[in-house]
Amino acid sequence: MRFVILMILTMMASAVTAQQNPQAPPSGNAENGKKIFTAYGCYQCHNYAANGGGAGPRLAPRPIAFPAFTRAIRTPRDEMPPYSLKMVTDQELADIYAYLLTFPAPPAVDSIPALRQ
């Protein structure tokens, strides 16, 4: 019983730190991320399909942690264009974020004959 009342405080606690941890992405508008995507270019090196391509890494489904994800972002470790709080804000960032994990899991290799060589 006791093993349990601990249990229950401790999902309760972490359910807390969720709700106020700074890393954890905020809400954002999907449908806004979809337009920004477009807009700001980053379909131009992740493709619009966001699986990337020649240009840039795969971002969807199961995008990277949203830290992560900012960090990319704003301070890019190579070729990436930075984009700034002047150009993307915090919260488009966020919408950007909802909208990639919009994204479905993709079919199975075993599934898709033109990839059963």
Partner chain sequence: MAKSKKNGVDRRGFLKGAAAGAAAGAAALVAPPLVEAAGAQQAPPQRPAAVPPSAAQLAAETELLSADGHAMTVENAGSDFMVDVFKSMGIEYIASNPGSSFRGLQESFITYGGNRSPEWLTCMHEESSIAIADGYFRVAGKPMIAMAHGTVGLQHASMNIYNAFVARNPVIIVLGNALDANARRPGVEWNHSVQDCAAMVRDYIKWDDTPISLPHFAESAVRAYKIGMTVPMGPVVLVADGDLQENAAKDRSKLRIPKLTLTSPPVGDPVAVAEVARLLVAAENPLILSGRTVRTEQGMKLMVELAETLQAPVQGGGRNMPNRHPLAGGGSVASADVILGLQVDDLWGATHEFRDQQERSYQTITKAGAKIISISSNDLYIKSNYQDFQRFTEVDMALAADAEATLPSLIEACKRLITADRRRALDERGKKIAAANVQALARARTEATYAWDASPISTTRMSVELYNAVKGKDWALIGGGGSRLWNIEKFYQTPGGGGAAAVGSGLPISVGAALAHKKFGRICVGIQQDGDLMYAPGALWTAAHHRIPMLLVMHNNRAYHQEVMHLQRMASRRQRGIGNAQIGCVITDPNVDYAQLAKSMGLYGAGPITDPKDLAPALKIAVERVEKGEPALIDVVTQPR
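Hand over the structure of the form predicted alone; the form predicted in complex with its partner chain is what we had up.
Partners and other molecules omitted; one chain follows.
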């Protein structure tokens, strides 16, 4: 029984630690991120609202974790061109990510009257 309690406490402590710093993204400037998103043509595939389009997936709301986002930019899969550190700095990536975090989540399905019928 003590072992089970110890395991539960250990898992709870790990969960609290993970929530405190889940690979937090670096500080970014959302306003600058919006400018970069437009200037670098990200909107062409991902749409101005970053909700995806014909060529690119949805980026917002709720973007993927920053390390995965950076990997996807630096070494993308499929048709997206890679953006090396020479093309997009780490700070610019942080700014774009900060911009993606500004998009609000869509309303809950049950809050839309037409969908409740």
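The term rigid core refers to the maximal set of C-alpha atoms that superpose within 1.5 Å between the two forms. Source: prediction; values computed, not measured. Residue numbers count along the first chain shown, from 1.
K.L.:
Could you tell me whether the Cα atom of residue 104 shifts by at least 2 Å between these two forms after core superposition?
P.N.:
The answer is no, as the C-alpha of residue 104 shifts between these two forms by less than 2 Å after core alignment.
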